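The chain that follows stands alone, in the form predicted alone, written as structure tokens.
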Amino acid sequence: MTSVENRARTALVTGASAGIGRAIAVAFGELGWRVAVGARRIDALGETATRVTDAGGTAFVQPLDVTDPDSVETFAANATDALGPIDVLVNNAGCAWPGDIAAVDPDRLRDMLATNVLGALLPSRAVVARLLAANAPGDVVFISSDAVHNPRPGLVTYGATKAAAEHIARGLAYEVEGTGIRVTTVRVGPTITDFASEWGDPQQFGALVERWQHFGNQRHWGVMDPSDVARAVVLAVTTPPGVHFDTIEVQPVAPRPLD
């Protein structure tokens, strides 16, 4: 009997052009899955697709703006036509702009809210509606941040949007209870990505870290690789039917002191 942990599945990964999203897509490829990879940076998506196919999977590539309902619906429809019904969704797309609440640019506030909140709602709506219509089981994963319970000055808005995404995940789990659709939040600690690549001033991140240390929000300098997060996602979506992970928090181990 084919079970959810070993059969080939069709996954949609948002924000798959780099970092954690790319690592998750490649990990699915290693399982031999069909993977639809979407993001606004189409040039970088090509590299993700190549890595998915090299790993043993099948890739579908198309630009995706998770804040645009038409873009999300078109992507979901085209991915389904190309790969088959989507039964795994990873809401990974996200953005963060630094700045205290009293100083951050309103357009950047709007960008974070749209990408991190609406950008989790719209893909979930598209995929879950299809699963319910087909009376099919599936998995929906929300990539969150430990900033939800560990507020970091200068990134408070980002943490608030991730808290909203976690609320969506919990509420969605109630809405689909008894349908075979599982909902998991993967809460991520410090990870090596291009998280701050668009901030402009490379010293800005260092200044933020100093503030976080002052408040005890940065206890050590341990960091994870995106593949560490991908393993947690794979664990969640391949666990056998009848069990689900509500929340998985992934944190780096503190570096050992030098001798």
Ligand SMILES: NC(=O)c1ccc[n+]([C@@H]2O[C@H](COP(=O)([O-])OP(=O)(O)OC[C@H]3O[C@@H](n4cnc5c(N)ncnc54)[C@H](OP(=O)(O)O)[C@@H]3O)[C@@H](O)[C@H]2O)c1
The other form holds:
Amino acid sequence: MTSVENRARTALVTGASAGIGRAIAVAFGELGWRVAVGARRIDALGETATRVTDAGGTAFVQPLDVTDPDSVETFAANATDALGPIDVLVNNAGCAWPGDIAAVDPDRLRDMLATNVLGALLPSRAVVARLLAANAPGDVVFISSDAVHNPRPGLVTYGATKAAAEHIARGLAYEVEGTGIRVTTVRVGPTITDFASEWGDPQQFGALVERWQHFGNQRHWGVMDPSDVARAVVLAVTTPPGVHFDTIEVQPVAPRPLD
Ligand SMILES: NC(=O)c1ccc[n+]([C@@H]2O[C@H](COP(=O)([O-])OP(=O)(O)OC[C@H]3O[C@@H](n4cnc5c(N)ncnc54)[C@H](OP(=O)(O)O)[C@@H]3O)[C@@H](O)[C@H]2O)c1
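Having seen the form predicted alone, could you give me the form predicted in complex with the ligand?
Let us now look at the entire complex, which starts with that chain.
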């Protein structure tokens, strides 16, 4: 029998057009896996697909909006037709908009809740339903944030959506206990991506970080590469059956001794 950790598997990665999602998709490609890469920007997804293929995997590309139930269901159905049953899901798509609660644009609040909470629930629903119907083992990963530890002023809603995602992960783990489906939270620290590219000029960004330092949320300036996070995801989903990583927190090492 081929064990789950060493056979080529079929993965669905949301938010795979950039950053951490792209790095996870490429890491799966390096394992020779089939990878369905979804996000809204089709051109950027094409670039991810090329990198997955170059790395040794097979890619399926289709636009995906994780906040739209029809889009998620169509994506899961077409990816399954193209690649075979999906047995690894990475709920990675996410967004964050800074702004104090008293000032933040309500549309941005809605966007964060939709993308980070509904956008994790809908793909989980689509993939887990298929795994249960097939009585098949699998892995579901939720990409969370160290913002769940402490509310970061100016980014409170984002932290709340990630805390909700971790709650969903823990509850889903109970719902599927005994089925062979593992659920893992990968909680991520500062990583260099486009994530904060629209958060304003360097001065505004600096002011935000100063507030976080004041409240003990940002202890140093160390940052990671998206591939560092991808390595943690690969570790979780390639661990032999019988063992389960519940939560992995990935943090950068401080760049120099603290003052
Ligand atoms: N970077 C960090 O420091 C950091 C720290 C902690 C946690 N995280 C988490 O890591 C995950 C990835 O973030 P990142 O840093 O790689 O940011 P990023 O470079 O901005 O990537 C975000 C990805 O999410 C996708 N996305 C956004 N809304 C979507 C939607 N409605 N439907 C489908 N895809 C959607 C984007 O693709 P399209 O725009 O093409 O749709 C993009 O591929 C997020 O969950 C984030 O919360 C990041």
